[in-house]
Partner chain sequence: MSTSSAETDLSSSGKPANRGTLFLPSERPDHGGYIKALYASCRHALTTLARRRRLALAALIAFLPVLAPLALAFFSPSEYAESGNQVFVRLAEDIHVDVFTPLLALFFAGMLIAEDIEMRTMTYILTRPMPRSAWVLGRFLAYMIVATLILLVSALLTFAASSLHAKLSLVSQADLKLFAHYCGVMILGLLAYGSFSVFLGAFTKRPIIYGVILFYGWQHLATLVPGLVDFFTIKKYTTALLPLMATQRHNPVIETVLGNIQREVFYVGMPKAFAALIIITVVSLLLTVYATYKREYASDRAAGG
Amino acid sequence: MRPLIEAKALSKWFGEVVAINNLELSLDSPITGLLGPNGAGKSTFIKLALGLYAPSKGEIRVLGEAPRNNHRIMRRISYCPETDNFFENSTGFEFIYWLNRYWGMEHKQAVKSADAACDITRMTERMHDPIESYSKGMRQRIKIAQALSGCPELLFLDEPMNGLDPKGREEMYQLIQMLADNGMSVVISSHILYEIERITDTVVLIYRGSLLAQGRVRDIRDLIDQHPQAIRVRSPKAREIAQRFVGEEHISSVEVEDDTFLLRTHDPNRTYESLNLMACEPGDLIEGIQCSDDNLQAVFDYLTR
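Atomic model of the given sequence only [the form predicted on its own]:
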């Protein structure tokens, strides 16, 4: 099967500014997190995939075809941009309906499609209210509803969590997961790494326009052998238990603080095995175990040092 998106030696520059630099990439996961700091090249990559930009060098293929000026591909993909661009006194329904008409839908199809998209994003009750009365979360959902109204196979979401409160973010997580469960492929751009961990563990890390790493978060973390993995352990006898690890060849350092101790290890599997055996000993010696840096932010920090 062809990948959803494939880039070969892909570069894009604007004058002397290189936004994407010789990118080699293949995506085929139902949900992919496109991650990196602001200015890393994420939005430029998305616009290349949408056919809005032409590559300066190399090529990009989406659903097996070059997207630039390709109407067949345009009708199979969709995009929810980071920024808002509404007529504030129009309603959410009108916003979707008229974009459907501009896209070429007949009246009945445009109405039906707008109704269905509002239902999917749980905007039906507010779809006839003016957009200027919407919260940030509602504005994000109505943008996504517009992107869904054409029933795309592949959806690009550019920073969909921006400005959302905790409830809005939770609703967005659920919506994205539901879309993937229903067979849609989703690419999510974000500079806030921990957000994406809630949705998928398949990530692409971009830094300064280049591919930093790709794959599952833990697989990427396991490849960073030069950085010992940090494991935090909670114990009522923290100092006594920590002492058992001092001098072990797979332990690079032990730090004790009150009722916890921090182990840095080059062999996490062996360390976890030892901790599990201690947890089975009488006396409830181990109350909790947490990997302190088995997360996207730590992985990204390690890779860019």
The other form holds:
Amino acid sequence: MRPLIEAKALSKWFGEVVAINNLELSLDSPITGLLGPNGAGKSTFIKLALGLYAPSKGEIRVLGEAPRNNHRIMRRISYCPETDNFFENSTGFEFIYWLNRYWGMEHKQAVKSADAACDITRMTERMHDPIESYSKGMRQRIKIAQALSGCPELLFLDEPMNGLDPKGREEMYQLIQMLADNGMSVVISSHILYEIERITDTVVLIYRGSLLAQGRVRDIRDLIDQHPQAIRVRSPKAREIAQRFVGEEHISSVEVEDDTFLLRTHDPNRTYESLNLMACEPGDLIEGIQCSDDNLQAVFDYLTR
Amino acid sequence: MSTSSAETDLSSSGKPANRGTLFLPSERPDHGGYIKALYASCRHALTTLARRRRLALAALIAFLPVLAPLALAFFSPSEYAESGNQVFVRLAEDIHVDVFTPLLALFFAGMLIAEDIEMRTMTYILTRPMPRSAWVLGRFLAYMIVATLILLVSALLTFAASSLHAKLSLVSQADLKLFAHYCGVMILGLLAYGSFSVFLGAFTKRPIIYGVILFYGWQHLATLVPGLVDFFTIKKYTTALLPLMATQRHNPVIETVLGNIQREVFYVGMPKAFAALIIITVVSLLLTVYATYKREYASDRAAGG
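Let me have the form predicted together with the partner chain next, following on from the form predicted on its own.
Complete assembly follows, chain above in first position.
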């Protein structure tokens, strides 16, 4: 099966600043999370995929074709940018309407599509108000609405959760899931890991313009198994228990903080075994064990360390 | 757009409304042709221009020359009665053609594209499957409609005001021909200055500043410098199109021996001047379209960031 996005030795630089560095990537998941800290190159990658930038080196193909100035591809993809910019003095409806007209829709079609896009993003009530009067969350919804109205096969959402309140985020998660369930592919970028984790377990980690890891969160976790895993232990005698691990072959570091201590281990099974034994000792030495690594944040921290 | 079986109103459960469409790729609307894209671009630009205070300001400034013949007629009717023709010609040439035409071009055409770059709405436009030439030409057409309307109405009112106590007449064929001639020069001037301003907007971050320097600084300087430098101005060609030859005018500012030789030796006739203005227009617009395909307007640098 042809990948949705394929990058081969892709590089992009602006003057002396390297934004994307020799990226080799192939995406074909219905929802792909593009992860990385601010300035990692996520937005640049998306803009390369949209054809807004020309690669400085290498190539990128979207839906099998080079996207730059390619109208066939533009008809099939859509973009919700990170930046909060709109046409001056326009309402939310007008903004979507004119972009629909630019897309090539007839007047009636553009109106219908703008209406429907406002409806699905819950902006119908305020769609005829000036955008200047919108909250950050409403602006975000309008941006997503304009991206949906062209019925894309592949939707790029650049930091779409910015400015949304918890309820709005929940709706957005569900909207994205629903679109994906109905055949739309979504590439969503974020620097907030739990946002991505909430939507998909297929992620691409980008750091300083290079691919750090790609795949399912669990697979990435397996990839880094050779790295020490962090286990946080809560104990009334944290210092005393922690001392028992110092010098153990499978323990790489021990950090004590008040009533908890953090173990970094190369052999989690053996460490858990030791902790279980301690938990069975009299005096309730172990109050809680938490594998602080078992989330995307930990994976990301490891890989970028 | 068809209604999908999966559609349900989930608003009560806090999920996306989803009452109209799911924006599935199968629901994608038809794509309009070139003319429709051009029309949409023009309509949008006209709508945007109509809402700007800039339009009212430009119109106000453009109608100031009307006051000159009225004031002359009121304060010195006897002298003015003999010089109505001269007053109109003077105003049409020195104010409408030399000042207002480049001013309106800078006011409106200079920001046609620059504004979208600066406001970062270019990313929306450039991700639409619309021929860039249709977008540029549509906007340019909108500028021409607005600027021509303002300038010609101002010229007409100035002509009418000049005819109050002069030999000019609104029913005289010769006088109307003179008026039409100036209108033609103004339209050609708007085309050349406007297209060059659009080009400046597409290629530079500060089109207004460059425009002011070029149109009001360089152009006047070039007429004083001996040699062929004035060929690199638009003013040379608009002046050559005026009803009276530049060489026959009494203009102490440029009446130098070298200046006279220059104008007589490097004389440009009306057909060549007309062709030159059309060539400037076409080349400027082609370069602008080229820029929209080649330049990376989505970058922070392009937006002045």
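For clarity, a rigid core is taken as the largest C-alpha set superposing within 1.5 Å between two forms. Positions refer to the first chain, counted from 1. Because the structure is a prediction, the values reported are computed rather than measured.
Asker: Against the rigid core, is the Cα displacement of R234 between these two forms at least 2 Å?
Answerer: Yes, the C-alpha moves 2 Å or more.
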